[in-house]
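One chain comes next, on its own, written as structure tokens: the form predicted alone.
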Amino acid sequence: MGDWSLPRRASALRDRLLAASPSTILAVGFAGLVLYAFPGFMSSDSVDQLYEARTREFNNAHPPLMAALWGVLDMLVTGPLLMLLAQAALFLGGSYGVIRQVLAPRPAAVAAVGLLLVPPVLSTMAVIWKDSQMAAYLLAGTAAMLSPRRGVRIGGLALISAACAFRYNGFAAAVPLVGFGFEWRPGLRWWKRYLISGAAAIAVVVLAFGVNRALTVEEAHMTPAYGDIVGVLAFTGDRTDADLRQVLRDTPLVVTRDIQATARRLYDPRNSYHLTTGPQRMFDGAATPLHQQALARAWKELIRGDLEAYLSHRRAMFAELLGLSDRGLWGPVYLGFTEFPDHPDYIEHDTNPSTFQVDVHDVLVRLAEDTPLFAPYLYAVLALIFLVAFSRDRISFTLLVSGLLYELSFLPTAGTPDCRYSHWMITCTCLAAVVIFVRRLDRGRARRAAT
């Protein structure tokens, strides 16, 4: 009798399934990603922008804006669980009011749910980043702008802005998104269409920096030149230390002989944190408006004073980026609440994960490890197939340039290759997936009806 049971009891699971309305589908996804982030992973950088979302000394380092909201959401609950509510919903709705463009109900609330439970997608939407919201706005963002009511449209651009925002970086998302997918009234000649939603774009952008500029306390010094300067040095011909002292004068420079062969021992195309910390540094932190000047006079002459080892240097860092390394993917899965021993008494905020967070934490690093579902190459590789090959319509084609140029802004700025950068792009590249199968299919049950 129990051999029978099973199967009866997997089929009426199945049935229940198949008959559930799209908000319980959409319900059971949001519910599965809070149980398994529950109430919310931080690293670091969440730990930074939760304390400057109580204290209010917003910091340029990171995105303001999204500090100013995580203050508002901590007042109501402590901690990030809020945050985690609001880009878990976000993201789902705005899944789901893109494929709901091809699809019925039922199928589009199933395929977005899918879409979060892809491993890249879930194991950053997991934790509060920068990363993860901006994603989150900009799917809420882009399905409003497809919606027929002019209001919600111009709603999208909100959106889309505080998308824009959350990453100093994340213009090269939002333009194309508003570019070719706003419209300010169907049936436009394509001239007036694009003129006003390339205006929009702008006017998203300016928004988006001029809220953080508006909203920020402290002015940070952030450049990659360190790493820059010493990715020059490690690729370019032999230069004397006299030469070099000269090129990097009233720089925080630590290192005073042997610079060229210092720079390339030290040089690591994964990481330039160690270059201004530590023993081993090679430079101080530029803690005076003369060291901030000197060094960007020097960053901008060594690579017009050798472009090709600049972009040797930068090939080399998007190469780790997009996975292309012996060395592994850089932080595929995370799995904590705070990362450092000080972090709990300085946030007041610590907890332990539960036996199912390390045990799906565990499945999602064999993954990571063992197959090459995580490595950012293989969605750039198809991204690049679907856009040339079979992207005939425009939420597929925008979705596309969308994350391939949001992946290509890393290539002059990244300093690590985090696997979050990548979230991006990976979430454009299934999403264009799900609408270019539906629209392709489409086509064939309609060529075959009419033969």
Contents of the next structure:
Amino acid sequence: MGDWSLPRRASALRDRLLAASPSTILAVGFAGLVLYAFPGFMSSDSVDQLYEARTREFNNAHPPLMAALWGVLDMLVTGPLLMLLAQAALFLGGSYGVIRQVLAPRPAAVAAVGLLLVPPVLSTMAVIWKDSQMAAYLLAGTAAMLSPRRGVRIGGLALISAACAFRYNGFAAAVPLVGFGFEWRPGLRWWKRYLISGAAAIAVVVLAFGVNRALTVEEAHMTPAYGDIVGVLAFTGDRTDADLRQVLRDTPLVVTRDIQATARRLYDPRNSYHLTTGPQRMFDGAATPLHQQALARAWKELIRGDLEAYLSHRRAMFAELLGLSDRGLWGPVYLGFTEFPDHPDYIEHDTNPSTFQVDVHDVLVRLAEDTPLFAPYLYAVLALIFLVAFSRDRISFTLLVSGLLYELSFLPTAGTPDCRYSHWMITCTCLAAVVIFVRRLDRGRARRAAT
Amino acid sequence: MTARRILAAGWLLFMLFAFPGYLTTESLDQLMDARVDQFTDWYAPVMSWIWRLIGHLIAGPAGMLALQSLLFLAGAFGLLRRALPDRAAALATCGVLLFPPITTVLAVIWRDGQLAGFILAGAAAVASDRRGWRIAGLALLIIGATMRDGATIAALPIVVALFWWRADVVGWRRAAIAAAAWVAVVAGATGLDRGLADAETERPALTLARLDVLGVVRFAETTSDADLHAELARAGLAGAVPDDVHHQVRILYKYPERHAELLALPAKDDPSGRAALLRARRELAWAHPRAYVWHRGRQLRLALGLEPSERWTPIYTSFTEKPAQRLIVHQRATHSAAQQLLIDAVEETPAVLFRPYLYAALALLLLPLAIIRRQRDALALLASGLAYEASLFVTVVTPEYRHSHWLITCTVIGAVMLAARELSSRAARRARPAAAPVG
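Next up, the form predicted in complex with the partner chain. The previous block was the form predicted alone.
The complete assembly is shown below, putting the previous chain first.
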């Protein structure tokens, strides 16, 4: 009868849980993410990329390498499932590989799963986005670069190059990782090491851009000009219509009277989509090369003419991105298998969320609304503090610099303040925190042991 | 490669063929029942209930597909490793799972796939050395037995031949305990079925009764229309069938979907009409036993593939049966290139392999061998498949290929077990003289 007693059983269960192998722990974490996201959430961006993956008509509106890889996986299993499995496996494997540098296998596996379960990390990793794919490849590449085997380290470069190709500003995350993290041969003098790693970083970025360019079938006119022009006009001193008509000549300008007043009325640091769409729009889309050239010229002229206004506009956008405004975060949690009603027809894919998915989503939404857990500024501040005060090792330093530089790269580029843009910085900050904490714990223990 | 990896590879290949699970109108009805939490006795309320439970974690068919295929895989492996070493058993399991006549039914979310999964896993567990597993096996058999009318019959040989309570209880005592366990399985399945059904429509029983009434009319050719009308009137079905019932039935008997034109099913709120139909079936069958047997024999022949049938679709690979259904259940998918290749390969399978009568014949041939060789597990499987198929004689309404899936599964696994042991004993016999000391 004693064998069946509850405390004994509970103790046996605890022992079994404590004795779980790292692979079991990682598998549980992996299954948890897959269960929450099954078969992979998709927004409008993801749907566009899946469509491109199937038609192979890669547009440069989204870096085409991700769509090309998706195309290969879609030939095996249609839809987002394999992309989800790939990003979950690479993220977990990568974070485990990095944490293994400072922790024993089992606690490293627990920490890797813990990192995945950090709410702002989990919510982005559940969606098939460039951001989640990039983070997964970057982490896997970083872990591979820490390997003692040179072949694996070079494989790491390939993974980071792929990650770099998933977002146009991905190089800001990749360069510090390769520049500080890559080692051709241990024991090289510092200048040789950094010369090689610098060259590797350049190669990684050049390769990423080259692959994307080679894959692009259709060139879309991608420009931040509309938002920046309106932003500068909103922040600059008063200008006459005649003056602005001259500056904006040949652009597809719709408004020809009260131009600056209209710009000030329409200006929104969170979004510039309405500037070119709808009846209230200020511009039409730049359909001809003449329009595009004129837009680029006007954009440069206006920025050069009042750099302070441009910086004020960009600071306002960046503050939105960091969650520093009162208007709330932009899409901190996403649950959807397609975004718009015509999407299921477009990609022949649709399904319903399970109760579990809805429940987890509700918890995440509550956390995003009621706590600062999802606020990117929190992680930016933490990253800066860690970097300045606590980071004494290459891994945490590299991660923090990578996260911060990547976040900073949105200062001149962000069009909307999507929370997912800050995913890499949040991931790096959390991962660096684990590394710093463990290293300090080890040093403290060593000191105590010495005394 | 380890046995586990072989099984994982086989399962992934199966999932590649079937993902996220093919759905017919029947599957979608059950999915909707699961979603609205209303279980009727039209199909299997337990299956809808399981679907509802799984739907809490994974919406749509993927969870059910994973469940039925993993149960099938585990069950087949558990049984085959009794006759083969682990790696060989894993290879054989993958072979069974990927054998097109078995794969095609298991790829669809049907009661038949669930039945095969639960009963096979139950059989493997019931044959285990550990009592806990054997009891779990009975629970799996209870669930499996709720999936179709004849499923309790399928469980009978398995429980009676394989279940044991304690190693020292043997002979007739073991058999008595096993028989009691089977009674418990039947009671458990019936109770579960009734307990979960929110609405008793009796529709399956009524549809069967109508088919049987029309079937008896079809084959009772010596009886005049007037006499038949009188018999039906006595049973309470006066004026329910057309005046020229013989002629009409001769035309429409083959088309179950048009049987309503001959004899409408009683409404939900018409208990006397239901009772009359059930009574009419019973009385007509007793009055014309030869016609009833002919009619039921024809249904069984259709199920065995001995007669051509329009409903004979052994390969079904659509994500929904009708385009509008995709909108109703929010399930939409397309075949991947790899999936299409696998489907093409399956479609190349010789049609003869999809003829259940061949498996019935093979099972009948192997049954005596299993008895002679005293292979209780193989015998249980073969008997289970044959008993279930035989139960179709009285239960089947619209014979389809999938109804014979359990027979095919049992025959294939039983044949592999018998062949493996036969080969191994021959090898042992050949090895014995060589091992004897020389001189």
